[in-house]
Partner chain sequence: MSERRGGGFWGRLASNRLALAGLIVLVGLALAATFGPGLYGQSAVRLDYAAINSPPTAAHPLGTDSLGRDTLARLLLGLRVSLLVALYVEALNILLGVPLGLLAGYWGGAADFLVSRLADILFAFPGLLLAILVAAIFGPAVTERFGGIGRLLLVAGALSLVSWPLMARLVRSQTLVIREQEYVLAARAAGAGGGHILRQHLLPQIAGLVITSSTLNVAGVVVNEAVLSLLGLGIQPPDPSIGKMITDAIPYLERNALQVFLPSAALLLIVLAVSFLGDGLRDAFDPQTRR
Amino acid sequence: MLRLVLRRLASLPFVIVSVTFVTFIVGYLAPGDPILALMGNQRDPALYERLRDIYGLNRPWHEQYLSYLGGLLRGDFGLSYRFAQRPVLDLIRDGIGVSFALGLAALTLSVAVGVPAGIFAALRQNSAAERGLMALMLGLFAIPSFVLIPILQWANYQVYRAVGSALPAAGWGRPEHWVMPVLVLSAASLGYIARLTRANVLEVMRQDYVRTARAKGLRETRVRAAHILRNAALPIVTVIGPSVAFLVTGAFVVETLFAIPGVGFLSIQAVGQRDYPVIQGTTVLLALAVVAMNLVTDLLYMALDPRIRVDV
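In the form predicted on its own, the chain whose sequence appeared above, alone:
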């Protein structure tokens, strides 16, 4: 286990260098001048040169990139163009808590509903209840979030017309603000986890060791818990692990359309304002989250299936 952790930590610098280099080059070659966008209608040449000097944009690209890498080693993500030279790390710190809470709530709902739904469908295979449930899960997985949001808002408006009270359409800060964003953010992963769980449970149920366990006279609850569900959980863990990283770092569409001040909303604003330091910072954050959750997934694999420890 320690060897696995050390190997993943050793690969982390290569991941960071690759991600930051690609993001930096894309921003460097992108059309438009971020300083002109920052200045707006003010076209003072002296101020323009001063701002380029503050942000280091008057230096060659390789010096800018090496300076950025040196800042990352010190925990410095640079200064935002849009927010008056405010450190990028402060902006990310303000939004990461909101994105983490929203993503964790969505993931909890996806797993808490999707896994039992998939198990129920597998145990009731070819029944009317199974067909209806899987059709619903397929619909949740297939409908994009930018389509699901107007549907929920329309339904919310109909509720308001009927009873005179409804959920807030946007905003953040009160408990009722959580309902629609969490439903939208969890919909696709809920449908996918349910269908994946059903497929894995059905596959495991056909294995010889399950038939052997039943032939030995084990109780059905024991067979399902110890033989079916535990072995079917491995592929599900593979999906859940990386999903945590992407949900926690913020759903761009959901946070933007619901005006939620998270990392996703910050990133969309940064793209529109050519705020490349913020874009780079959120990209690095996403890369770190993916690496961390892949490591957690591997450790969970080892806990669920001891045979994997031999190969690590």
Given for the second form:
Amino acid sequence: MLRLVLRRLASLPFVIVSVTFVTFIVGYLAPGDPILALMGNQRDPALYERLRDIYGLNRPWHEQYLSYLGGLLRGDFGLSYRFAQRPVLDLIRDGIGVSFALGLAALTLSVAVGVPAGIFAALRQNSAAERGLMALMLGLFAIPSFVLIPILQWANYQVYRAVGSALPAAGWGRPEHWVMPVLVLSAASLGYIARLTRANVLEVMRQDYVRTARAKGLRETRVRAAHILRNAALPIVTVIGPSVAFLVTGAFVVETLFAIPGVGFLSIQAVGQRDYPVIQGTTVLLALAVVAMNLVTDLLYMALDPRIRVDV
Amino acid sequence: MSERRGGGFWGRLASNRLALAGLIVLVGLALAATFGPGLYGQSAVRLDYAAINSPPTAAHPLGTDSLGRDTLARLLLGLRVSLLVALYVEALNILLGVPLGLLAGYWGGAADFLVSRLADILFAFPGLLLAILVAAIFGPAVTERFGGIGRLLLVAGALSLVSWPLMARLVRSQTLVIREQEYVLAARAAGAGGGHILRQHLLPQIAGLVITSSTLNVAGVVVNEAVLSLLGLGIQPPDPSIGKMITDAIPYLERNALQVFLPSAALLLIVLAVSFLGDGLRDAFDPQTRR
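Pass me the form predicted together with the partner chain as well; I've looked at the form predicted on its own already.
What follows is the entire complex, opening with the chain shown before.
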């Protein structure tokens, strides 16, 4: 167990170095001179040199990368180009909380609805209800968020016309602002989790110990509660990692279309302002969040089931 | 000699109705994207101030958007963009993924190590993140220097960056299996060189896998191109893109819902057609796994 944890942790530096290095190189190769853009109409060579020094751009690339990496370890994501010399972390600090809360809410909803839906479908295998439910889940998994958003908003508008009040179309700050973004963000992972849960439960139902439990005369409710569901619940933990990857891409679209000031929205705004350090910072941050989430998932899985050997 | 599949393959494909429907829809969409804009003749960027957010009329068969631009013309061009990007991405995936996957799978050793680590590095970025980063940072300069075509190629390149490693891994694992087959060992024992084994045994066997997975991958690419474009990182206005058409029309949803749902429907049509065709191709290439 400890060795597995250590091996898993040992692969972490490789991922961190990959993500930061690729992100750094892309930013390093970014066309145009950011300092000239920063100076606007100023043409003072002394100021130019001083700014280059502040941003570390006068040093060779490997020194720049090492100091970038060193900064990341201290939680320093560098300086913004657009907002003269403000630390990137300052600009996105509030966004991190917003994105995290939104992602957590979406993940909670996906698990809270997806798992029971999958169990229900498996226990009612080959019924019309199962087929309908699974078709719906496949639809939720497959429909792109930017198609789901207008469908929801259109439905919302119809409710408004009928009742006279409805959810806000976009914005952030009040509890009702959460409803549509969380629904959209959770759709793909909800469908995914439901389908996987169904497959898991069906797999467990075929096991010998379930047949044995029935053969020795246990009541069906007890077979289901004690044997099927307990064993099927475990692998569900593993899908949380991949689900978080869906959430990251989804966050860009959902935050942008609902005007939610999260990391994704701030990053897309920075694109318009060509503020590369902010884009790089959010990229590294999101990639590392997914890595951390995958690690937690694996560790949780191993802790829950000592028989499991997660491939490292 | 590898087994000739000719008639058997097409027969199996044609007997799968969904796959056949997917193929027909795709061919139809490709023809519409290629010849439609020229045949239709209306400008996709001309602003008709007399018909802002217009419902379908004689002058504008599918209505207009919030700037009075003709929706049918924009949809046809947007379709062309989606399919072109998908074509470029799959071409890049095959050009990069197949040789590197073969190299890693057949020769192993250092080649395998390098290719696999490169794939790992690119996979370290979740989802579209790397494509978003690349399109965001190089987008403005590429558009300034090379215009719309350059931007389209950049989008394709960025999307390929997150999908060619999948192709390489797929080809690598398949090559590892084929390499150990007895007929390959026999060929090698009979003195066949690497090139002969590659042409006679490996390529014919992985061709089906490559075609199937490329087809299925188109669904994801089309959606991802729309995501990049609606985030402002893909195709730049006034050029139409299906993703941008959807987001541009969302603020006018109450008055003109058609402008949102037409491009959404076009996108879903591509995704469904490609998925059905891909499933059919998989079954046709490999009848044993047929359900």
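Not measured: the values here are computed from a predicted model. Positions refer to the first chain, counted from 1. Superpose the two forms; the largest set of C-alphas matching within 1.5 Å is the rigid core.
Shown in the overlay between these two forms, fitted on the rigid core, is a CA shift at Tyr68 of 2 Å or greater. Core-superposed comparison between these two forms: the Cα of Ala215 travels 2 Å or more. For Ala259, the Cα coordinates differ by under 2 angstroms between these two forms after the core has been superposed.
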